[in-house]
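Just the one chain here, the form predicted alone, laid out as structure tokens.
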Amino acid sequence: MSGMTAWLIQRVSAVYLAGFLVYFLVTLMICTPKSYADWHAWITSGVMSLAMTFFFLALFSHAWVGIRDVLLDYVKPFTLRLTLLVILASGLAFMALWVIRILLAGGSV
């Protein structure tokens, strides 16, 4: 991945990571849900799921060019910088995963 990508990336997830936790915020300000049932309404509508399918995919995103940029700068001993890599990508594949697997069963889990 080349700096101008990384950085782009940077960029973007971080605008849309913060648009979105405003609209997520004011939103409940403005009309907070009553009940469970009008949460999950909420959540699992097709426009909010599709939302926050795009959030985590620019968190984790976001997450892997910071801490990928930072381990490439400082940690120089390429043994342990590819062992950190490696476990920060794992870590975040679960993590995607596990959010997937949440969005998709859609509050039943």
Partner chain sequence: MKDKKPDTRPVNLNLLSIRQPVTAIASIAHRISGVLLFISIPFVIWLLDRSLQSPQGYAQVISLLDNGLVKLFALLIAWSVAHHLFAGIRFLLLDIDIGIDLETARKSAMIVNALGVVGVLFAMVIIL
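Since the one above is the form predicted alone, can you give the form predicted together with the partner chain too?
Partners and other molecules have been left off, which leaves just the chain.
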């Protein structure tokens, strides 16, 4: 990923993450789910499932660019740097699959 693409991904995902986070926290506070049924209905609703899918897509892209930048700044030896980047990518891929399973189990994606 070139510098310019990474820079852009970081900012576009940041805007979505900020918007979603504010919506999520405010909703959680003003109409707090009172039970499992409330919570489950909210999170697995069609619109929310879609919003959550975009949230995690943005989150994983944002985390990839951010942690990649941190690794490139502080880890200089090539082999170690490459190993850590591979671990990072694998970890993010694993978490993405996990999230997909959760959202599919919700039944509305």
